[in-house]
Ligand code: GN1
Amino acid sequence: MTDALHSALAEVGAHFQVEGEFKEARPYGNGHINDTYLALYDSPYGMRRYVHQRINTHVFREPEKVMENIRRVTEHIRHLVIADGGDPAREVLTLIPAHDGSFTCRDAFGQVWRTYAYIDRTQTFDVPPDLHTVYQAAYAFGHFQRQLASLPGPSLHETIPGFHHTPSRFEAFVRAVEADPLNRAARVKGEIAFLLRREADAPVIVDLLEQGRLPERATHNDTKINNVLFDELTGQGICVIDLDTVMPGSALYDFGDMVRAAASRSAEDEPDASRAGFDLALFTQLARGYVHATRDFLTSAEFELLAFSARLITYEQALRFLTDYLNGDVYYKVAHPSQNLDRARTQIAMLAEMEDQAGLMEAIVERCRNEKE
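Isolated structure of the chain on its own, the form predicted on its own:
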């Protein structure tokens, strides 16, 4: 870390009500949106660790609304954890206020920062080491959804408008195919045809939400396993993190994206599509964990569409990757010219196998609703 960055982080820390004197900091985690640093402070009670995070205001254009959502959600969960006899220092993120009482500060360059208390004796996984960890992650996301089911109004801010509006994603895809600015469409006719044939799936959840046949819920919207903290000793998923995209939506979006990200047989950008696909054993543990945590409050309509939601969100992500490939890789970062195409093909391979096993997926969800934990 450069001296300039070290000094900048010390200055950021001085804006917040942290305990102790700033000693050092290092980059932390592998997030692709915000810049995150783990900072060490020497306090009268021993060393204290905090997480300083610079919010990406190109993605989150209204950081005040993001922070208002996070404040409301963490305060609500904290009250529930305390009422349940849990440990709020470990089971929910703790925002550290600035000296002016807000939860952000701006540095000399106008960049927006926030600070969290670091949760000790926890770990995260990009790739879960076993099926127990998969179950625990899914249960943690389901438990998080259950906690937010009692969040009082008004609705949270929509921090990224239209994030899971699949019909809009389909329309953007069609525009990219028609414009074809880099003449790439001819190379991917099969992939284009595959996605076009599934147009009827795009509006299913959006339409049901608009009709009031599915409830609007406060949802996480980034349910990757590495957004769960696990207790180092017990392996239990104890805290859901990365709350920037918490906003109104459907529980189906959270479950669907969790399956899309965690039940794949390959890396998201696997160049050999024959190695990509859908892992039913992983799906089973994801369904068990999520359903066990949510079966006392999700509606019958939501349960009936859980398996479908995995297919829908995988389809949506395939649309997004192929759209970006056709447009010239303007949204997702790429390391080589075909990376977005590789990403789209892994989603297509996964979706095709999900469709072949749709009946099994639905049967697994139903079995999970009836089994004991």
Contents of the next structure:
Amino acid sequence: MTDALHSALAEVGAHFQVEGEFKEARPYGNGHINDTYLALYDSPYGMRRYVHQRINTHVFREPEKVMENIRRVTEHIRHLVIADGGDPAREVLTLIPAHDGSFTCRDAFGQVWRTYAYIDRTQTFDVPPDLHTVYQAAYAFGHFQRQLASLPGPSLHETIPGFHHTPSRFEAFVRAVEADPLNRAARVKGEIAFLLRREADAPVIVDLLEQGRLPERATHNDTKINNVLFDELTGQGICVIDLDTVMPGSALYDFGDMVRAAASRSAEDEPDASRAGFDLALFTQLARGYVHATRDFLTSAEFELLAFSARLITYEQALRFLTDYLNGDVYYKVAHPSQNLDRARTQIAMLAEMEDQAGLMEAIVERCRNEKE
Ligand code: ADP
Ligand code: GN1
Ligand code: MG
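Show the other one: the form predicted together with this ligand, since we just had the form predicted on its own.
Then the entire complex follows, led off by the chain already shown.
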């Protein structure tokens, strides 16, 4: 850890009601938006670990609304876990208050930070190691959805307006193609044409939501597998994390994004697109885990669109990554100039394979609905 990072994080930590004395911190996780650090504190009762996160306020313009959503959601889940005889220290995130009683602080540069208790003896995976883990992740996201189904009103804040409004994502993509500020469009004509051809898919879910034919729910909206903590001993998916985008939406986008992220044959940014693609065996476990956790409360309309939702969100992510590539990498963190293009290409490869296997995907979802756990 550099001296600058050490003192910056020590200063951040001093704002929060942490136990012990700051020892060290290191960057943690692989998020594309916020900056996450694992910090160690020396207390008379042993080492204490906390997660300090700098919230990206270009993306989350109103961090106080993000924090109010997270506070409401974590409190609600904590009550459910306790009522269920579970462990509230492990099955839900614990926000650590600042000394002023709020849940954020600002550092010397005006950046906004929050702190969570670190949940020990857990692990996360960017790429799932086996089918059991995939089943567990899907079950955990389905269970999370069930927990939020009883969240008392009012509706959560919309922390990023139009986050999964696919038609708006399509329009932003078209604007980026037209503006082409870095003259990158000529290099990706095939990808652009592929995405333009699928415009008709974009409004399917938002239209049904608007017509009241799909229910609006409190949803997670960023269901990557690395947003589930797995118990190191049992391998069980015990806690859903990364709650910045919890807001009103469709369960379908959660299922779809989980499939996009976890049923992939490659890393999201695999540079060799020929290695990217969609894995039906992984999809089967995701469908099983999710359906087993949700089958008594999702509507038939939702079940019927589960397989389609995986294609739709993969399409949406391809639009978003290619938009950012064309715009000059202004949204997602990138480690090199073609990373957003690599990400877009893996999504396109997955989407093409999902389209070829659409019938099989539908049949798998249907079988999961009828099978016993
Ligand atoms: P990002 O927005 O950067 O993805 P996350 O909240 O998902 O931020 O955190 C990044 C990573 O840090 C996670 O994938 C997980 O490995 C780890 N992590 C975050 N919070 C905790 C926690 N409370 N306990 C244990 N690990 C955590
Ligand atoms: C971002 O922060 P992270 O890495 O969990 C993005 C998601 C994308 C994802 C793609 C707020 O999530 O929507 O699906 O990257 N989060 C935001 O990997 O835009
Ligand atoms: Mg995350």
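Positions refer to the first chain, counted from 1. Being a predicted model, the structure only gives us computed values, none of them experimental. Just so we're on the same page, rigid core means the largest C-alpha set that superposes within 1.5 Å between forms.
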Rigid core fit then Val18 CA moved by 2 Å or more between the two forms:
no
Spell out whether the Cα of Gly249 moves at least 2 Å between the two forms when the two forms are superposed on their rigid core.
no
Rigid-core frame, C-alpha of Ala335, shift of 2 angstroms or more between the two forms
yes
